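Single chain ahead, by itself, as structure tokens, in the form predicted on its own.
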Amino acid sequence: MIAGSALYQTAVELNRRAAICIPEDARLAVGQLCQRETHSLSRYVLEQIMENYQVAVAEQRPMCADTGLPRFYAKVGNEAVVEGGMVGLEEAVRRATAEATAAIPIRPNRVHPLSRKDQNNNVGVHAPTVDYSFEPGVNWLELTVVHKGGLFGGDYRMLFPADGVAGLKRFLLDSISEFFRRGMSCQPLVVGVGIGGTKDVCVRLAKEAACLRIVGDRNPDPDIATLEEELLELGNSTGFGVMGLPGDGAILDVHIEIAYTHTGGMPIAIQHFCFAHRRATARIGADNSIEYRGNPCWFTPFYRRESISFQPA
């Protein structure tokens, strides 16, 4: 049985790692962007970002003063047994979030939307968010924490089927021009694109695509993979650089996820995951062993299944 204490301890540590340690895939991508940058001011900013990554680890403090909004992604094995069930899991991560807010510390950003009541622990109504997916034939649980800002870099548009890929590209450019020119997305960043589903599913997929795939990963559908590369090239050809400055590019990667949708529309959502790429993952085994992992592996073949029944390869 996966113990509540193991969930709590892991969730506290994941919050610490996410706030302080940039994932290796994002760190390398920012470094490569810096090497390619020919604009002196943008290159200087990128160099300072890289130095900030190092200082955060050396001093064990958050890489950015705004630590975003902590949220959890739980991939639960179908055979997993969790002490207290999913209610126990959610209590563990809520306690861990409050503990991490005080101990790391991370900024208590969560407030009541109207009264602005602040409990100073990042816990409240629907906070922190916990999203679930399930995996057949396994008895472990994978927990990922993401500290993502909730202000800028998110957009949604309902297109018609006839708009096609050209409409998607136009939307991408509109989104970049809206947020990049003022540095409001804190670029360089990863762009997540959700296509299809209903509006809520579309936006969810865009956020997951941005936050839960590593830089350089490609969608297993070859046509979508090709489109990811096309959008990456298009986005980096605009002249927008880091933090609102002119530059050779500010997009580390583009990740696309799709869902079957209504025949009459083609909903599109875009989410930006900034250079403070706060993400950490751990797998908790049935024996309460803990393995920290660099890749969330959220988008498994089962998660992307298309047919009625799923037959693993």
Contents of the next structure:
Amino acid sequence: MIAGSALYQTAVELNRRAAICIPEDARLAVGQLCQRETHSLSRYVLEQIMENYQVAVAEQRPMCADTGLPRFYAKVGNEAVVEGGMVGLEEAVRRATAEATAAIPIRPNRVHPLSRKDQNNNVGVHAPTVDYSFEPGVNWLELTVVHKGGLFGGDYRMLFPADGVAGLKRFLLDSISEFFRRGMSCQPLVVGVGIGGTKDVCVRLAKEAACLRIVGDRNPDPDIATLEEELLELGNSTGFGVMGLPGDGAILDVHIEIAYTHTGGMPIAIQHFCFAHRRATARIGADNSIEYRGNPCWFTPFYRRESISFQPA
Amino acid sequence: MNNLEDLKLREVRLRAPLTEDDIRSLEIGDVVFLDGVLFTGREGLYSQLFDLNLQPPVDIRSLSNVTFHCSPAVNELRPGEYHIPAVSATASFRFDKYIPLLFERYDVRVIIGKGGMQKEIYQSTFRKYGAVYLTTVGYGLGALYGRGIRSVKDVHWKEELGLAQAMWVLEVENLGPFLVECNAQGRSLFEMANAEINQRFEKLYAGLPQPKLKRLGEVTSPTCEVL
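Go ahead and give the structure of the form predicted in complex with its partner chain, now that the form predicted on its own is out.
Everything in the complex follows now, all chains and molecules, and the chain you saw is the first one.
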């Protein structure tokens, strides 16, 4: 059985790692962008970003003081048994969030939306959220924490079937125009695109595509993978570098996820995951062993299944 | 000078509060590092000062003429003793209505923040008072900026506003880098960047459809800013 104490300790440590340690995929991608950049001002900014990654780890400082909104993703094995059940898990991650807020420290960002009351611990109504997915035939539980800002860099549009890929391209360019100027989205970043589903599902998929897939990962559907590469090229040919300054591109990767949708519509959402790419994942075994993992592997064949029953490949 | 590639990225180290000569010497694209004293503020502080018209708990003029739109990551080691390992700016454009009051009543002349402000306020207010806007770089360089925080001198309105919105008075050492985004003449780095990029950016829209379903109140040209 997965113990509540293992969940709690892992969740505290995941918050620390997410806040301080840049994931390897993002660090390499920003480093490559920096080397390729031919505009001196954009390159200067990228060099400072690389130095910030290094200082954060060396001096154990949060890489960005804006904690964003800490949230959790739990992939629960179908055979996993969790002490206290999912209620126990939710209490463990709430307790861990409050503890990490004071101990790391991370900024207590979460307030009541109307009264602006701040409990100074990043905990409150629907805070932090836990999103769940399941994995057949295993007894482990994987927990991922993401700290992501949220004021800028996301948008939604209801497109229609006739708009097709051209409409999607326009939406990408519009979102770049909106949020790349002045660097409001904290570029360089990963673009997550959610297509289809309902309004809320496409926004959720865009967020997960941006935050829970590593740079360089391609959608297993070859048509979608081609579209990812096409949008990456388009998005990096705008003339925008980092901070809205002239440059050779500020998109590290484009990840697209789809969901079956209404026959008359093509809802679409875009989310930007900034260069302070705060994400950390661990797998907790049934024996309470803890393994920290660089790749959240959130989008599994089961999660993307198309048929009624799931047949593993 | 119209091309950003011609900017020199001249490094300048100044002591806060800044003198009028310091401020007037700053050019677009200068890279600034600060020593001395500054205070933080954002919507919570401005609401106390300008919406509720409360007297500030400290004589702001005697502190510094430099303010930072940010909230720190902070831990309280013992009651009243704080450590700030990281600090990152917050977007300044939404505080525009308070800036004339901040300059007029409290003699602030240097704003540090994220992303600069609207060109209208640069022309109407920054030029008038001879003030400058310094943008943080990146922006999430919390660790680099955290290094420049030498000590917390004081914190005001912590109970009323919470840790993130309180007014922190900070002693800083070599805090930076900041880029001069708006100089005392009201010229703007981001305005120059937009002008340079728009020529190329607009061409990518050739052949792409307008959305069929419009939304009320949106800007409609891709070369406009949304703020």
